[in-house]
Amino acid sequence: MEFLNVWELWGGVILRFWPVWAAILLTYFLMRKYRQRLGIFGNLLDSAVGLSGLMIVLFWLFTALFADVVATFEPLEQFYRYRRKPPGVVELESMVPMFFGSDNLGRDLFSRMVHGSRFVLLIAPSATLVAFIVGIMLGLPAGYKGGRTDSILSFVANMILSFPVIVLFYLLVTPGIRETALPNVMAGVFFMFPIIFALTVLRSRFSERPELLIPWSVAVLILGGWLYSGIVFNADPLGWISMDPNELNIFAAVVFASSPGVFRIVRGLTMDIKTRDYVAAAQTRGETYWYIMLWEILPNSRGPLIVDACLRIGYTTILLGTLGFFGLGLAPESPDWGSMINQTRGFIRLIPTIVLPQTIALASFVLGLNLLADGLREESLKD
């Protein structure tokens, strides 16, 4: 068998994600363009601790989106004669190198590691943006509010979060409940939040303006109702829009323990801002409860929800990660990072670099998400 050496071996890596460097390149030249208007994302140029972090999060977010020319092999492609080969090994038919060695099956590493970070991508921001407008729905009235409202959501938010968060998400992707209906329909519940969240959104900007808030109330129930029937049951007219049942039991489960968080941390920002000044001026004005919510609240509390969107999204993957060392994820030949952890574990004494690719995956953009809420919560302090 023939190998490569250590230059050829990284030398060929980084080749490897040009797409990714030129896509990274171009971000940082417009972030730097359009600087003032991203607000609190343009001061990140001037924290080192969150650029670093944001330079990891962009280069495994681009990684997803080019992974089918990053990757060498396809993912799920099985070579019998190279079972357990340590890095670099050159596949000899096609003369393409598995540049971090290949499985128990066969299967190289880097190629699976390069699609893993898609089924990263796609659940745990997604999931995190579902739970924050679930949060926000929930945690806004409370706060505001109080009294009757506030009791009942918040022992709802306590009871669910008295659960330990790994033995919730064990009874919610069983196998068992995967064949219940009980999946599809916390799916569809949570799934009905964007909707209501955007007409209310609409309804409270332009609800003495009727030529804007029809078409736009128009625009988002087709919308809505386009990727709901694709997502919650599979039936996109179009054929565009679909998720594996695997994959919607983990989005539901993920939003349905993740939710809680967000409703208390909303809830307490509601509780402090509604007494300021704006608010009361809100109030003089004659403004409805949605709108001052909204409009006046929930704008003034981004710095700490974007901070802890973007450490849940952390979390949220470490989760995912460990549902699938537990072989609770997708199906077991998915290329989603835990699985493969899960698989290849028992190989170490044989191969030590095995389990790296996967695990040194996992842990950077974790490490990328908490960088980047760091040099996020330091700007939102200065703002």
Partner chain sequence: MTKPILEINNLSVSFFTRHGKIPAVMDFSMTVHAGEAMGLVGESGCGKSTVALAVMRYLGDNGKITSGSIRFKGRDVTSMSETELRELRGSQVSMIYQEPMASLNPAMRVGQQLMEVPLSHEIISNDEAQQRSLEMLESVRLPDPERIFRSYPHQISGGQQQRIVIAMALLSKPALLLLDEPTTALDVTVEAGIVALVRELGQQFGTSMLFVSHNLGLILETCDRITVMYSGEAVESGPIREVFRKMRHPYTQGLLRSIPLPGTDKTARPLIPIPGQLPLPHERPQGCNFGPRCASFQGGICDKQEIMMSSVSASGHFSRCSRVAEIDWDAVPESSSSVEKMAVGDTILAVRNLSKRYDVAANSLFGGKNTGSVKANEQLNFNAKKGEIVAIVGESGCGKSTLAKILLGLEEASEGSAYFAETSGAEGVNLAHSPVESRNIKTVGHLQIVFQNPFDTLNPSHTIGNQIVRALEKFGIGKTPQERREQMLELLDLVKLPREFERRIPRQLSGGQKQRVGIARAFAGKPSLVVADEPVSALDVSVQAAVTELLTDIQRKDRTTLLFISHDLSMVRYLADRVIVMYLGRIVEQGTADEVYSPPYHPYTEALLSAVPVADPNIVKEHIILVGDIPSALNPPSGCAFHTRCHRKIEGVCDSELPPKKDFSTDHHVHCHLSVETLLTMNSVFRIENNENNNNKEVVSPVQ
Given for the second form:
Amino acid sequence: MEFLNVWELWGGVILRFWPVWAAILLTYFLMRKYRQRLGIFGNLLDSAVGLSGLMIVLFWLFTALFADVVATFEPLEQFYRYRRKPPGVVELESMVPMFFGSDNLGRDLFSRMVHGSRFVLLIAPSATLVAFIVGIMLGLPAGYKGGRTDSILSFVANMILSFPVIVLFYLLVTPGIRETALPNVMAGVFFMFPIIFALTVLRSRFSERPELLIPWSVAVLILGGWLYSGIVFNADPLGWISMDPNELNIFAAVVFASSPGVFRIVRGLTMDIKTRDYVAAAQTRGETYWYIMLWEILPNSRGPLIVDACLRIGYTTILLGTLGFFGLGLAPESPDWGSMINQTRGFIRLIPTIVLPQTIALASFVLGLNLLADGLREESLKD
Amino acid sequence: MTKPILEINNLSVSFFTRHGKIPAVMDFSMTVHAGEAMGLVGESGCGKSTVALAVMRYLGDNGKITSGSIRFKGRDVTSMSETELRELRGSQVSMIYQEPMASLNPAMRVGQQLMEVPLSHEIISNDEAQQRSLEMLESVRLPDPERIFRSYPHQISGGQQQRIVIAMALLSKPALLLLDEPTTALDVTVEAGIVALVRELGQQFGTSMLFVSHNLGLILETCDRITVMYSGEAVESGPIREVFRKMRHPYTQGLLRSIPLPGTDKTARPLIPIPGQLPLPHERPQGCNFGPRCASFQGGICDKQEIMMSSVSASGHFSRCSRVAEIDWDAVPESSSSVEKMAVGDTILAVRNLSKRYDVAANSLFGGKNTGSVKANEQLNFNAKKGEIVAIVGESGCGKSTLAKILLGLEEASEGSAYFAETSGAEGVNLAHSPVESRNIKTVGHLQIVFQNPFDTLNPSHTIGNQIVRALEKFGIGKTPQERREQMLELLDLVKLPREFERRIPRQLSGGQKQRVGIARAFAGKPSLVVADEPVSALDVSVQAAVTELLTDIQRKDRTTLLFISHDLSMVRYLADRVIVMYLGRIVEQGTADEVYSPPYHPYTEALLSAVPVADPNIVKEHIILVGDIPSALNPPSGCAFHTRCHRKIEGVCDSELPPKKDFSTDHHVHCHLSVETLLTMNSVFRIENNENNNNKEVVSPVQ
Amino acid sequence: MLRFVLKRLFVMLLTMLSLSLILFSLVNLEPNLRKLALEQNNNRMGQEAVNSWLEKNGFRRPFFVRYGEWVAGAITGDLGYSSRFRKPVNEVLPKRLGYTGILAFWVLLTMVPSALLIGILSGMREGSALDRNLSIFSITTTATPEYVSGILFTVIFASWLGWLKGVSSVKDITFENFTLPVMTMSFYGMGYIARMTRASMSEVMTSQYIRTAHLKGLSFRTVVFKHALRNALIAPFTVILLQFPWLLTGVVIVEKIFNYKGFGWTLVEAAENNDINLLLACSLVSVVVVIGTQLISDVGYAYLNPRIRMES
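Switch from the form predicted alone, shown above, to the form predicted together with the partner chain and output its structure.
All chains and molecules follow, beginning with the one already shown.
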């Protein structure tokens, strides 16, 4: 067996990531150039913590994007002769090195780690986005109108939040659940929110200008309906959009678990902002509830919401890892980081490095998001 | 002369931020002698509080004294060690702060916080410290010191909290007391009590004082000498009366001309605003900082080199003006607008028996059983005519903002009516029970509001242009987006803002500019009634005049009725045609401005007028100090709500029966138990005194 | 005060009831029942047989009748029979909870003081070098979930250094085999509490009453200990108690990694073996713990904060 030395190993790894480095550099220069227009994200360039967080997040984002170029092997490809090999072993048939060694089934850990970023970066941000829309659509009226709406919604939110997450997932993400209609119903409800949200945003703003309202609403309905049919019912007429049933299950469960948290934050921010004079000014102009909530209150709570979104994507990443770790809801061979940790952890006494790529990948991505959130918070407090 | 207590020489202080070095105070000199009260006056951001904190050498992590010296009793504070500083702070020099509530530790009992002062500076037993603290609480005239000693700060009222802060400051008998806007957060009648207390205790203990304030009247009433600051520099200093009578710096003169005095109105003495605004610290001009705003500015002299303080008289009067000898200081200023009294039209707002009560659980968290009702408004009756400025005056809790909310449809009244006829002659709509959502768009557009807080009035996320256009859109003005944009630009012209502001966001505007946008937005729908809720009280003195002038100009042009809500009696006297005085939800007096500001008064009006600090050494006023604080609206006193503090209370009557209405003219009504004869024999609160050598500045009438 | 507690208790009961209903219906979904039948009998039995088994064992009675029975049982302390452990739930659960109690005790004992110390030190002088280093440390810990840190610690302390043991045991708790689980759990939770303490502390340190205290001539130590700490620790107190839902997840992960057979391990066993009664009981216990700590946190907050307490 042939092994790379330390320099060849790390040199090779760094070289493999070349499209990622190029993309990060490009982003950095574009940010410098247009920093005035980027608002708070432009200020990040001044904050060492925030900038390093952003760089880590961008690294994984571009890795997910260019995974096919960066990875050396197929993530599911097994090499029987190369099981549990230490880092730097060279696969002699293709003469391609397995930079981080291989796992129990002889799969290249480096390529699996690179491909694993795809799962996380597909589910975590989009589930967080949907959770935010759900939380916003329910949190705004609860905070703004108060009263009975608030009592009921807050009760439900608190109830979900007092469910220990792990119990919730043991009950919600199982093959048994997928036999019932529950995941589809949940996804069906949650994916209604973005469409209703977009329509409400348009209606509240352009109710005086039908020439804009109607075409935009139609566009939203067509686009939303198309995505909706593809994701929820797997019935996209064009056949482009589809979602794996177990991914849909996980997606729905993650949204279910994290939207109450968003609800609470939005509700609190709304209760604070609704006492401002510009809200009173809007009321005295006779604006509708939804205009005030969506156009007067929501834009001014964006600072704390962006910070929370970063933290929440990180938290969702940890949650997805937990699911993988318990083998919940994912295909056994799936190259996601959580499953990889679970599959390799039994062999640390034989070969300790076997768990490192996936654990460090997961921790570094979450760390990047947390640093980014911290930088954003510091910068938004400075103004 | 005695040895100075405090001697500041050429002090410069800078703050170091990520934008670089920001000089906050430059070349500042000042001397305070034993037993003397020095006033330090200036607008926000001029560096006056920084000077006060520099005396304690407490400038935070990024503030540094870059040059100069501060000598306290001959020792240089700038070179003291931390230990020496600790011995100085709280013992030799102590401070009274602007917000008493925030200055007291919420989790510690008042007694503990007081005892800490002697305990940390002297070798003294606990019992002795407690004894001294209790005595001091008595000296600051707090009722029931034992109870207050055991209370937490949030259990007592704002005025009492400030008395505790004063007690804390005086406990170790300091040689110098720093007062940083000590009454700004308090109501005017409470302020009067605090000011009298501070002055008296200062004399009693022989303490020197450095009184920092933006209020010229307050400084005039409390201090012996004055230093005026502008943009980080002292621009004028001298004996108080001399500076007020013979000011020798254009900024001081401008400041005095831009504030209204309670004896004058807009037709007799129009305000003259100072043009422009305070320069930002890193945009200060070359030469004289005030140059760009100064009417006497002369290129080549004022903008060439640093200008130094120079003596203008033998009595220690200094000015930082290079043209001090050339300017004609006594020239009568040209009035920018000649104002005539406007004829008023028909009644457009008729409020009858309007009441608003809130039911409140006494304690929502613990769900106490005793629910009460706050009577925010009780039986209000008044009219407003077309083109008239009606002022509603009162202190916190008097219900003036609730009234505004009812009229605007943000709250519904419990009883009564408020008929509003948008255009004269039209059938009126009752505003009392119609929330804004149920009003038609015409009524909404005809009834608008200008808010108090400029930092809150505009949505920080939208551009100025969009915010005005949205109002136009909502009121159905203009058919196409282009038309509305044109209208919006015209509105910007109207409020004298450059058209480029269309694309700005509120963060890029100063307070005064934001308030102008607020006015433009309120007047977008050509309203017939505008409620102005303290529209200038949060602005700097020099900007107030300009915004007020703008507001009344537009009001006059459109013959809009203005409901001017204010606690500033000088401003009200200056602006209003008619005045309504409120106390704890009820109207106690109403009439034309002349009628309300001269006897017969309601005793509350009398006390309120006497409490207003007047920035004119020629005006002598009656001195009435009310006892205690304003009672809580949750549990208002029986009978006449004012009886608990009234200096003319009739025992047995005022505390049990509602006062009757007494009419002195068709417009002038006073709600009081005093007989008509007593009311008619009242003296005027203000008298004009032209004797320059008169040192006895107040006629003190013993109260109670 | 009593009214407040009673009101909270009522809301708590209502929450429990609603949650138990949801739990019960999720656990009793048709596929789960079918799996139960197959496991209890013979994996190859047909649909007919499954139905008749379910019928015979009372699973086909109306939903609410069965729910009512279960609630009545739970109230009287009868949580049913565990199919995994082949004995009543009541004999399984208390013992396992006890083991987890020991773990949680040590976790709280190490985590809370160190988190508060880190938070106070970094919030005391915001922006100092010490603050920056401690902040990075606490951000790092919150980014490292137990299944990452637990494994990394095992690699470092067990595989490489050989100081500690990577497998734990409830029967024989020693320093070597118990340190890693405790360390792993406190590591993840520490950062969050420290961040909250820091935020609270730095907010207090910039407040005006701290300026008052400085300008009274008190020393920095006195200002921090007498004036700042009490106000700054109110917020973290609630944060610590509201950490319990997270602590439960952590318990499950850590007990699985280190094979410590406590409550979390039992929960996983119940879920993976489709042990309906045990799973219901475990979920119920978790919910009681979470809601109970919420109640304590509300009441405790009111006691710590004189501004709220005195209003009553």
